[in-house]
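What follows is one chain in structure tokens, specifically the form predicted alone.
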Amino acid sequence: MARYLEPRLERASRADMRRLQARRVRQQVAHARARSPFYRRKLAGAPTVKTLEDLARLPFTTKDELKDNQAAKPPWGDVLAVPFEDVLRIHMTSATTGRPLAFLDTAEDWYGFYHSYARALHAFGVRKADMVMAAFSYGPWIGYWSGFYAAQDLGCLVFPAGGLSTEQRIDALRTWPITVLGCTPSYALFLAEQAAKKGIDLAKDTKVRITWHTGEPGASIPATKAKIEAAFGSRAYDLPGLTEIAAWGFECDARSGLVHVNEDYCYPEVLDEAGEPVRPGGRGELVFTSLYRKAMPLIRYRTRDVVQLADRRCPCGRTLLALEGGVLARLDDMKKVRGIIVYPRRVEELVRPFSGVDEFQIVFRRHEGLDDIVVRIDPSPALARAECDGLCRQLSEALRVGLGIRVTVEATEPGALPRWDHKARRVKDERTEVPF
């Protein structure tokens, strides 16, 4: 069974990959400058890009700029760099922060997006003989469509589940020989929880062998991954992506803790706070330049994702740039509490190892004039009151040590906290004045 979908690219020498990237960067910048009114204005007076090093002399593009542009020139601004009649697809961002963005694609753009996704599925071990369910929300969000098309691109039989309820999806998993499931990590845990309430063990009562997860960082958190794998009796994989860029990265079957970057589709920079490239092992913000999208090309797009550039090779043999542990944090999610920086992902890393926690919520509040963090947990119904109280004490101590700040832990009634079939929204900031 071939390990690589495209070995020439996935195992390219660094020199060959950089030549490919340099050619595509030159083409993309020239195309954007010539065809996109947005970039014609933005790049006026900017130097010509001849090498990859020249790219650093161009300005960043930010999500706020794109939001302002689409608000000023509705409905999709003037980034568009092809005639409107050449556009085939429209997708919307999930708007985890503010107004959703609309993104348009040509047929070739769309193929690039779902084919980069297909490379990821293949790296997980998905093959033509598999039957795949993409259990993402049906609508203008790219998660459902890209997963569906990517599985088809590999020749898989795809079970359409976008419009089904949770109960219908559980029934389908039991009825049909579905071997691969894609969904957000939060929804995977919710599916398993709902099935268990009906006496259904998805690890025993289905044929699922691989699950993949996108939309949230949960599948790159070891404790969350382990919980999903136990629930389905399968192997879980992380697939980070951006509606604006591509299915830009993937874990592989070597399960080494690294995420490979599809750097032939999007040129990556990992930059420190001063905007300088980090060295291997260093952490910084991930910045992408799209190398394939012609309808709405993005140049030096700040993802706001914090990543760590790997300083080791993956045993799988791929030579693609790799990141340690995928997306480690989002700058947009960063909170400051009594002088301490807190990321929700770090809270999840500390909460998930506690098997008695079915769901949780993070609340930032001002209590008696001081900032405070409350972690509300939805305890397993099997826990007695004394066990629940002990769980709260243990978790409070783990959070204090792991975050370096005192955290209040409160238990709700079992099942009281919300669940999600799309991106989870576990964080509430009730402070009227946020100190950051």
Second form
2 protein chains.
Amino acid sequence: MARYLEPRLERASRADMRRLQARRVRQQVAHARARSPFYRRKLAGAPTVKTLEDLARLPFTTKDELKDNQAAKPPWGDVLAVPFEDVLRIHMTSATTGRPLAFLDTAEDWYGFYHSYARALHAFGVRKADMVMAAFSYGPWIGYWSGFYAAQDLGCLVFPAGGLSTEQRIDALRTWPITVLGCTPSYALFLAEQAAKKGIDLAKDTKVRITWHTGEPGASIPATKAKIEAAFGSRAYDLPGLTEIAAWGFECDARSGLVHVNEDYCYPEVLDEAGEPVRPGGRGELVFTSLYRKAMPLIRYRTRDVVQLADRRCPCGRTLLALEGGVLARLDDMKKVRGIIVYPRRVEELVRPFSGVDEFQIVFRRHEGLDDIVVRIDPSPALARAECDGLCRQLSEALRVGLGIRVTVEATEPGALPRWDHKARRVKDERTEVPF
Amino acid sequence: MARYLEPRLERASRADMRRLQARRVRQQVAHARARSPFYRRKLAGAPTVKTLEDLARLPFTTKDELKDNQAAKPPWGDVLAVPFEDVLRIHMTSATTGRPLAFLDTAEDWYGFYHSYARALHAFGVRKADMVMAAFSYGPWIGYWSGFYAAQDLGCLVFPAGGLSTEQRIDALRTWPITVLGCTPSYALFLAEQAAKKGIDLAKDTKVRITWHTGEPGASIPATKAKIEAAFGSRAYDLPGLTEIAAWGFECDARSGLVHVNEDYCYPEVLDEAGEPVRPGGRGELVFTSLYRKAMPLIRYRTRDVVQLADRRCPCGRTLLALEGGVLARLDDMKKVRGIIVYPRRVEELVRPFSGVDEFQIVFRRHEGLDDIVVRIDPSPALARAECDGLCRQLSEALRVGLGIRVTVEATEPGALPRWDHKARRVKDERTEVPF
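Could the form predicted together with another copy of the chain be given as well, to go with the form predicted alone?
Next comes the full complex, and the chain you just saw is listed first.
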């Protein structure tokens, strides 16, 4: 079995990749300027882009700008750079607040999105003979729609799992020879928990050998990944992506902790707070320029994702830009507590190694005049009272050391915390939630 | 705008069509004999097929045979005539009882299914500039999955509506410029009823101009069609299809009451009870031989659908075989009451013209030693008590005349009968339902 789906691109020399990127950047910027009313305004007076270096002289595009644009010119603003009748697909960003952002694609754009995704599935080891279930709602969420098409692109047998309950999905996993499962990390754990309640061991009672995860960073958090892998007796892979850009990255079967970036589909910049490129090993915000999408060709789009440029090579042999450990933090999720910055992902990294925790919730609150963090844990029903108390103490200590701040840990009754069949919402900030 | 998607096929001369059919029948029968273990056994000793006339010498295939085969050799029996790794899609028949029938397709089979469906959408007037919502669960039901792909095949913008509640779908119909809606007739009426409850007039408050319907015969029942068209201010079209065969037929924009058959995808025979072909104008069971599907190539498959061969031409100019009024009855739905044959479709034809009926149910029961039919109606909330009583009397008389048998009509409280978001199940046969 070939290791690479597209060796010419995945193993391109740096010079070849930059030539390809420069050509596509030139085309995209010219296309956006000529055809997108939004970019015609935004780039009026901006310099011409001939090289990748020139790109840095263009302004950033932000999600807020796109949202404002769609609100001002409903329903989809005027970023659109192709005739409406050329548009084939619509998807929406998962809005935690307010109106979701609608994103349109032509047939070629859509092919680009799922074909870049197919490269990732191939890198996980998914092949034509696999039977694949993408377990999601089949609503306008691109994350697994594109995964479903990517699996078809590889020639896999796809099982359409919309409208099925969790119980029916577990039943399908046992009835059909499904070897690959895609879903959020939270839903993978929920499936396993529900199966266990019925005495079903997904690791033994199904043929699943690969799971892949997008929508949440879980599969790049070692303890979360290990928990999913144990539950399914399979290998779990992280696929970071962005509705507005692409299925932009993937782990590979070398399992080196690196994420490869589909930099032929989207030109990446990793920028520090001053907007300067970081060096290998450095952390910064990921900024993408879409190199293939013609309907809504975003330029220097700020992803709000914090990543770390790798300063090592992956043993798989891919030359694509690599990041250390996936998306390390989302700037939009950042919380400040008594001057300390806390990211929910970091809390998950610290909580998941405790196997006695079935589910958790992070509450930021104001308590006796001070900001405070409470981590609520939903303990395994197997734990005795004293074990549970011990677990809370140990976790509290791990969080204090890991975050550099004192954290209150509380145990709920087993099963009391909500479970998640889509992206989890484990964070509550009671400081900003106004109770009326 | 071109009237035909594929004029060469839709307007083929009889001689050309028969040549094409004969060639494909020969190929399919040879393929099935060579590659399908099921058909190798079934056709052992059967004569060679060189002409369309020869086909009549082969045995029929029935749904029960396929079900038995899948039960004996789980999960998908051994009809499969291609290597498993060549299979791309799986769908299931909607099982009213027992295990559903699983149906597999290669990439080319799947293209054939949705491309034949695209011909139908084109005939309804759907074009590239349309925005299309297929309102179904996105579970393994081929009826609207293939419709979704067919709309994409025409280049339409498709709105993925899985996981959305009826309320969210109504909201989407108002928010986005959706011009085409696909769903079961029952769900179309349910959407309209739910919208009306919230003061929303789908005819005024949406841009829907075409609705199409499969899964139930409703859109070929004039009064049901009229009710849907009034609710949406649009034109409603019937698309009869069968998981095991194809999206085999369609009404066209000439609205002549005829259904065109995609006889280049599936070779039709209309046979009387003795198995002899009926003449134009005659009624019989529709039997199909699949001309394009390689994974599960069904030969002389008994559809259990009763149709009537047209003895007139459609003004649209298509030369494809035409049927009068779609699927007139399903043999599996046939009921006998005191020696009289009653089809649920006929009851719907008689009930729907009464605009005071929001929903209905047909109950076959044994009452004081005699078989009896009760039609329960869920009256419009706008009706006064006396109006409702009058409605029951009029409907009772219409049913007596139309069915040739006395029928008890009972009104429930408004809203008491179940509504349907998939295929409706309006028939209860209490004579066969054992109460333990």
